[in-house]
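Take a look at this single chain in structure tokens; it is the form predicted on its own.
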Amino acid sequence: MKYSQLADVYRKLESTTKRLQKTAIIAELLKKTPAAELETLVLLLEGKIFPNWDASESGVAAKLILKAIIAASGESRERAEHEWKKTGDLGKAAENLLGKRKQHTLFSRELTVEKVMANLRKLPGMEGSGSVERKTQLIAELLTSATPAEAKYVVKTVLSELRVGVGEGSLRDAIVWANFGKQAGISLEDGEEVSIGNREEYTKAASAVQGAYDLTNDFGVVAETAATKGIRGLQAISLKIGTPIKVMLAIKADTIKEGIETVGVPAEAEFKYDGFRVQIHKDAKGGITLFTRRLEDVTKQFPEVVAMVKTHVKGDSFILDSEAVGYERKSGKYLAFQSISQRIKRKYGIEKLAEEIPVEVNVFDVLCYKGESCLHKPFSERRKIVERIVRGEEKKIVSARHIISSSEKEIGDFYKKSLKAGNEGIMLKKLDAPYKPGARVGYMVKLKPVMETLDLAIVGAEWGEGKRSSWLSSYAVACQDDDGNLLEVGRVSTGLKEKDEEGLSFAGMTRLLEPLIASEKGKEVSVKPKLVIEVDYEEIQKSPTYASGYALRFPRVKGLREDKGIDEISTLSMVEGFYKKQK
């Protein structure tokens, strides 16, 4: 396919913000396109290059990216800066600048998307001496075909700056039109309404599309099985280990009671560990894989959690879901999640850390066992199972603890009991519920003694003054809408320390930040929202001045949440509901 087809497809989204538009622009599209490319088109539209559960980053920065399009354009160096800062925007720099050039080079060629696919993929590869410039070259090499227009989006790309509210809601309700929705009679009404034949045909494909992305975490794995295999290929997709899938969800409950009324009893209530999830997976050669909630394999980073597994989980293949949280190895008392995050990202020295910091793994589900998926087993079987299969050893690997009750004071006194331990809380969870993946259900509830924190995105900062000139500071963090937008909701500061050996610093936010600025425009930057804070504060209000709506009053940086991606942070409707709830 040519990339300006997709380009135009670019454009037509931007130009609306109606979500049911945007689905019919999406669907169109799909039929369009071949079933071969579907997977590489679908990754593009959500402006990745890689699936989610895929860890690979392209490892360019805006800087490098500025170097290609002079290489691409022609222009100087300081025509580039000064259309950049005058823009704050590098994909809008990168179209008014191609868009002077006089003419394509001898070398040009009409870009395809698989071509643009191509080059971007093998930026994570590049590596040591030359890396720069051969990714430069690689960049420049699109930029020199593109037009003006698809220069802005591959830049954006690039960037993981593509914002064209492409969310996985109007993606799964595209690949339902465009395959399905002749059989389920769909069709939209003046573009603003939505209308549905056969309700009963309608809601068995959204099902099956839902279920299959459930399973795989990649819509153009599910865009391509639709178009070639129908509702039956995608209801044969199942659990494949070493594949992470996305972890079930709490909501919040304010009392005991609201939660009880919740998920019924009886109720099973666990201990709420305040650690980071993580997705256990062995196959049957014995290989074991470690993943998080943002699905990234932190195999590496614990291989004491490997060794545990090996020698205290019996069978020869299975998924587990868990929680590892890291205590004091004199006295034995749980840490609070800030404690361990640095081992998330660790890279070097990881043995020494696991001295220093250890875990212990609280396994409390099982997705998939001997090669079979648990997922539509009620709760109570597959926690039996996790019950037999898990051999407890405090410190290292336990079933989490837990008790089971439809008395109100039993599961109060175990909560006190929790706190007491140095625990976030306790979740009760719905004995008779299946396991669904990614989302946020009625199933389990979660207490905490003290107000939800937000989980925020930074997509911008300033520069300081004086002696903190060097350091960025003032996050604009945001949330997200239903279709991934990100939406602010103020600007915070408060919380981080003077110097790195106090905690989390400005030098050290600097540090990770800097690598991300996309634009600068005066002491104000845009970065790349990749970095995920936990953020406190004081009330919740509603303010015309943030695309949210709301602000936040006397915000504080809690924390990093290294555990989280982008597509992770707290939604608008949690906002909406926590400002509700406050009043």
Given for the second form:
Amino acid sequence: MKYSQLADVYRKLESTTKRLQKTAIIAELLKKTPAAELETLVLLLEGKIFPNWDASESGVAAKLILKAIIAASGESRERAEHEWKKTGDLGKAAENLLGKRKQHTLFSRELTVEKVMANLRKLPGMEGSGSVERKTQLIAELLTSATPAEAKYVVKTVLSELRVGVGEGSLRDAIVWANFGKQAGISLEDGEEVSIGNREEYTKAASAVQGAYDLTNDFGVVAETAATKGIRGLQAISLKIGTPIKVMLAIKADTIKEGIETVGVPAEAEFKYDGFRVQIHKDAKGGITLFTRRLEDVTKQFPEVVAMVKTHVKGDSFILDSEAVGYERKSGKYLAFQSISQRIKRKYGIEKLAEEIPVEVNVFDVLCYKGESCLHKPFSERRKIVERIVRGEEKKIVSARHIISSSEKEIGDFYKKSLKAGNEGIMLKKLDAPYKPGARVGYMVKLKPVMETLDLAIVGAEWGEGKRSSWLSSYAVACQDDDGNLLEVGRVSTGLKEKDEEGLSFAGMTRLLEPLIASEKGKEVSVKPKLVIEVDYEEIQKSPTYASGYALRFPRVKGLREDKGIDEISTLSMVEGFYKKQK
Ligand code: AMP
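Switching from the form predicted on its own: structure of the form predicted in complex with adenosine monophosphate (AMP)?
Then the entire complex follows, led off by the chain already shown.
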């Protein structure tokens, strides 16, 4: 497919904020695309080069792209830099600079979607000497053949900054409309409202598409399967050991009574450990892979967990769901998540760090056992499997502490016990529920005594004054709406240390943020949304200042959430919910 067709769709998507119109635009494109090209097309449509669960990143800095733009446009460095400063947007700058090129058509070949993807996918593998030149060349090659508008989109894709409002919801619906729209009798009236002729067909198709996505985390694969194999094909997609699955999420309850009402009695109550989620995969050959909740492979970072799984979990080919908590080696006391978060990203000195900050793995669920999916088994059965196969050893690997009870009083005592042991609270679980990947459906309810913090994306920052002038010291933070659009909720500049050695500091944050700078204006910079921080606050207020319509009063940085991706940050509806509750 010609890249110009995709660029045209990006443009259309940018020109509307209406979700249904976006869905219709995407559905049209999907219908037109040959099945073999769907995988690539859908990823690019999402602004991605690799599926969610693939950790590869283009690893290309804005400066390198600027070089490629200079090479492709023949403009001087000064002009190019000036254009970048003026627009504050490298994509826009590329468009303007390439627009000035003469005789564009004489030299260029027409870009295809495949060519763009092929070049971009070569970027992450390049390291070592000469790699900067080769990367520049790969991008320049694309820009040379691109029209100015196409160049803008290529640049934004490389920067992971392409945001045309294609959220999970609209993509899922578009796949349904494109492939099963006829059966379900879907029609779009005035681009404003859908009518569904056959609800049953629609529900069947929508849940098959969603289910396939939850297991593959790859809309490209889902779109292709839907087009070539239909609903049956989607339903036949199963979990695969070695490919991470979205984890099931919890909803919040304020009281034990409310929690029990949601999950029913008898209910399972478990300690809620304050660590990070680990999905443990073991294949038939004994290979073990560990994934975080954002589907990142962290096997290398936790060699001791791999060893424990080998020695302490019976059976081969399984997938376990667990929480890893850090503890102090001397006292055995549990540590808060923030103290172990550094282990997740660590690339060197891993063994030493594992020695200093050990973790205990608390297994609470099983998604696959003996190579067979357990997702449809009731939780009570899955939990029994966990107990059968995990040979528990404290401070290594255990099945999560639990009771089964119908008594509010008994669960209340268990809650107190959990808090006393240094945990965050308890989870209540529905005994007869299946495991729903990626869903927040009330099969799992969390109870914790403290006010909810928000996990927010840093989207901008400001250089400090005086002795802080070499640090980015104030951070613009954003939540997301249902389509993944980022909406600012305020600025935070407290909660960080000045000195580098004492944990999270201004210097440390500056090191993390500087490579993400997308544009600068005076002291203000905008950054690629990559970093997620946990933010504490005293109150949420309504505010016209920020795009979200809310502002945080007295926000404080609690720490980095390296285990969370941008698509996992707090949602606008959570912010609204907390706002209403505090009243
Ligand atoms: P929250 O992050 O506050 O929404 O709480 C849900 C998270 O608690 C899960 O994603 C897990 O990482 C964590 N967790 C800790 N203990 C448990 C447990 N026993 N069962 C399920 N999740 C747990």
